[in-house]
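Starting off, we have a lone chain in the form predicted alone, written out as structure tokens.
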Amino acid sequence: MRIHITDAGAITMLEPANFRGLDILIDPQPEDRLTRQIARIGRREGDGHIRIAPGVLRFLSPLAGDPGWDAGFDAMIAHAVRAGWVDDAGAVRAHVTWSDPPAAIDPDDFRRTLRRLAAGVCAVTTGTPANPAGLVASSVVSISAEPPLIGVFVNGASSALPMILQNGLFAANVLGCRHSDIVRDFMTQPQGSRRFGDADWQAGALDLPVLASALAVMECRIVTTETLGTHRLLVGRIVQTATREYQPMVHFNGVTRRLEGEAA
């Protein structure tokens, strides 16, 4: 059993039903970083080891609940307690491994190959039509029919961030063509009804303020966020969808376009 400490910030559990042995695989990171990592999940003890309580392996294990895992892990705590690697306090002493630095990739070669991936134009909102906040982005994805989710990545300097995890709400609208004007307007005025401008944005289900001439309106409950690299992944639960027929606006190289031509 091994728990992968990422430098994306992301905590995984690598070969969750291998109960031989315990491990954390680290990847190198700022020691900052590293430091409010192990914290999600337990407490250093000297420069090799960190303790960690049965009940974080549980939470962290794709495949806890399964009788047949959690016998296995039973197991496996069991021996670690008559080993002598668990303390008064029931956390067990999982020994840490050093990962290879990963490959590096120039950042401006990363925005110059994403540039190149084609994406629709979304304008996500949250607070109230009288206290709006927002952003553009051209990162939501979709997650899940059943049950319906999706997911925005937003950028963790984002304006828009803590008013949307304050909220625990966010609307995404689909922008078409004949909403330049509400780009322009999310890229450079302040967060505020100045932002909003007179577009028709008007309450939704959930009193966000949602466009009604979007192509789509998108209204969610967050069920979960994670923090991976410079970016928030908010992932969303619809409650509330609108649909509307036009040409829809789309990001490519590093501007925004109108799609044309028939469909392949």
Ligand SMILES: Cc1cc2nc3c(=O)[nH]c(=O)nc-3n(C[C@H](O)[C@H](O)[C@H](O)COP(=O)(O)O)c2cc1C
The other form holds:
Amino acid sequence: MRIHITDAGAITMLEPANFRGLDILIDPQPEDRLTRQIARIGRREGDGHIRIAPGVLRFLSPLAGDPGWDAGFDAMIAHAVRAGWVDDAGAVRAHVTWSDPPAAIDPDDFRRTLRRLAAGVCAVTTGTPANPAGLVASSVVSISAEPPLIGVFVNGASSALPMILQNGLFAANVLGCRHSDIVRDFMTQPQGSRRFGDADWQAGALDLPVLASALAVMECRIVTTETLGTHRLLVGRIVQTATREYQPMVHFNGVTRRLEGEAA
Ligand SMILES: Cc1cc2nc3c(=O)[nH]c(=O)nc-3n(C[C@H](O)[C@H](O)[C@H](O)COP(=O)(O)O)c2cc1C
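Could the form predicted together with the ligand be shown next, to go alongside the form predicted alone?
Let us now look at the entire complex, which starts with that chain.
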């Protein structure tokens, strides 16, 4: 099995059912970030090894709890004990492998390419109607119907992010073609009542600010988050929905537009 400390910020287990070896693959990344990543899973031992507790390996394995995997894993740890790779605290010594730098994609190329992806636009809100915060986001995605999960990717520099994380709740208000004033106010006004202007905000089931005229509203409790590059993925479990029928707002090629024409 192999633990991958990615340069995206995520730590994942690769080849979880391969019990013949254990190593840690590390993507090139700034030293301070790497030190923090390693501290999440264990501790460094020289340049070539990391000590990692079996419990951390279990936590990272997508197969933990499966009887076949558990037996193979226990046998691997027993073998490591006999070989002298496990210290008094029970932590296993894992060899570090450095990955090659991935082929670089220029950020301008990234933006030019992603502008081709048409997306709906949401006002993602948190706080309460009296003390609201939020951002405009086109990255709201459907994840799962059972349980009902959606995701949104929020820039780590967004002024709304600390309040969303502290609150543990957000509402995704899907904007319609009549909501260009909301996008303008969210992009130009500071957090609080000025950003929310005089649009038809009201209290939702979780006391979040929800837009009465939104095409759809999804009020969510955050179930997990992950830092990925410059953004934080927030996964929310939907606890309340509302929908309306009219034309959506669509973000395409750097511009918010109306949806025109017939079905493709
Ligand atoms: C159409 C549109 C879509 C956007 N989508 C996102 C998004 O998905 N995630 C994000 O973090 N910011 C997104 N932004 C940028 C944020 O709305 C905003 O610029 C950012 O939160 C920083 O500003 P603030 O701190 O004043 O909120 C989008 C902006 C626009 C106009």
